[in-house]
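The form predicted on its own is given below as one chain in structure tokens.
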Amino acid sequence: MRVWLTGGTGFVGSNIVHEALTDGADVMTTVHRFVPEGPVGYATDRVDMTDEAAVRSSIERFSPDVVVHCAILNDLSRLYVDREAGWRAYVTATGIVADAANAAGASFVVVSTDWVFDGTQPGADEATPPNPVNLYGVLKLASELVALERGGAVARVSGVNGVHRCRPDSPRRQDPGFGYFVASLVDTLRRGEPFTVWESDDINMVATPSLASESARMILRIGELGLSGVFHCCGRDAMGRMALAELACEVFDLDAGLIRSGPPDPDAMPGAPVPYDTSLTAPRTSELLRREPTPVRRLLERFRTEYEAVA
């Protein structure tokens, strides 16, 4: 199989590489700014996303089997300073990646989020109207709307922990959102240092945990498979914060009492709504892919196995 990626250097883009990659794939991988050095295994291509003759391009050099488009404007604040740059970031590089890919008889895979709910949707499946709170969510909706009139497909993750596969080491810190608080918890309990779970009514206090390599595995088989429409590459289990950070403790041994209980930290506040509980559910997914979601604590335990394969 072939597969060509946007983000392939990001967290949930570097593990879709490393997957790929370990299932004997071709890859490439479009960059920005961080570009990994040395032999990595893998092919890069710096490309504007919003030119589109650049990934037409790139696309029809490589001639992948899939495409998957991970790339986004990670800066929810930028996106409120400069909605034309967000929109052509998000909206207009899904139509012109997912429109490349037909072209190049590829099937087509846009990430998406969690936060395209408002949080007030607990249990969301494939088929839940989304009704996002603020504009990193409004875009994600509509690049998905663009990827799925061009028959492509949807892959929502939430809360997703894992190991950054181009920058493990880089630092981790816990955010409005689920994604790292595994690993900024595990991170600073390891250093003997007390660590606060953020509670607060203001942030996303209830997600479905994912594991960034699960998830990846599964994005890649919705494009090895074609298949098109919504699904939610996520765990089994809706989680509180809290009650994460205990299991969690629990799993890589771990002293619990040197968790504390506190608010978010303003500066780390976007400014913009966040949804308070986006658990999903994942029924469609599970009858497409014929696999059940795991359990949190089996997704903890392997994470667990590749923290320390890296550490």
Ligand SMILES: NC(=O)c1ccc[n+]([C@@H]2O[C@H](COP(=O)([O-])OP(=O)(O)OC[C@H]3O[C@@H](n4cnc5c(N)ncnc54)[C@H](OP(=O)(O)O)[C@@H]3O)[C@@H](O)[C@H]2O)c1
Second form
Amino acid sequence: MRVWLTGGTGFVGSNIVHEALTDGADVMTTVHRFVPEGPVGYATDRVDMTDEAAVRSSIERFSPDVVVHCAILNDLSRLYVDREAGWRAYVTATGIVADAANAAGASFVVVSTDWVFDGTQPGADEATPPNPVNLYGVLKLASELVALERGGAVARVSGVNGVHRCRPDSPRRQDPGFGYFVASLVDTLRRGEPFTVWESDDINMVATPSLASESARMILRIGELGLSGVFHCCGRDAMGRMALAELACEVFDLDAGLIRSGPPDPDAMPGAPVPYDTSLTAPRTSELLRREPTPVRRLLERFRTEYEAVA
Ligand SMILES: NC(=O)c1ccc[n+]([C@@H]2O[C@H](COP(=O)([O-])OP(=O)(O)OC[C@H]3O[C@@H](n4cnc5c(N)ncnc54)[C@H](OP(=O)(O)O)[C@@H]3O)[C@@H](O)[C@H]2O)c1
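After the form predicted on its own, can we look at the form predicted in complex with the ligand?
Shown next: the complete complex, the earlier chain at its head.
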């Protein structure tokens, strides 16, 4: 299989690259600001996802079977400051990549998020109508619609934990979402320092944690099968932040006595509403991929193995 993707140097994208290579695929990813050094086992192409001619030419030359659009302008505050740039980076870019994939006869998958839901829709499945509460969610939802109207697939991931396969040293901090939550907890407790689990009505308090490598496998499978429509590429269990922290302590053999509860760091708040409960279910995904979602304990056990392998 030949896989072309955007954002293969990012957190989720680097896991897609890693899993595809593990399966023997030929991989090309766009690179943007960060360029990996040395022989990496995959091809790179310096392409801005908003540059239609460059995207089309890169995909044409590589001739992939599967195209995954995973790159993102990952800066919620900036989206509000420059809304046109935000629209271009999300919605226009998704159309550009989807059209180029279609022109090359490749299947197309765009990676999306549980933040298309408003935080009052617990257990949302693939058919639940989204209702985003911030501009990131709006732009992701608009990108989803662009992908769907072009016959592509939408792979929503949520509460993504795991190892960054391209930049393992990149800073891992707690934020108002669930991404990097377990990694930042484990890093802190392993130093013997206390970790304050943020608890507040103003942040994402409940989600369905995923493991980046497993979500990556699901995304690749959707592309390989040429499926279309919406998929939830997440784990099985909805969880609150404190319950996840306590379970992570059990799985990683850490001292749960170092866990505190407290309000979020005001400097980390995005200045925009954050959905409270974005838990997902995945009946359509389970049926079409013929796999049951993985319990969160098992995901954390696998995360521990990955974490210790790169340490
Ligand atoms: N992480 C999570 O917890 C989470 C949760 C839900 C959904 N998601 C979804 O997962 C996807 C990936 O997120 P992530 O957390 O992996 O993001 P990330 O680590 O910030 O990676 C973003 C990637 O996009 C690239 N990029 C940025 N601007 C670009 C441009 N103009 N042209 C080409 N490439 C560009 C970046 O390259 P440079 O670094 O070189 O600029 C980087 O490789 C997104 O669709 C996001 O919505 C993530």
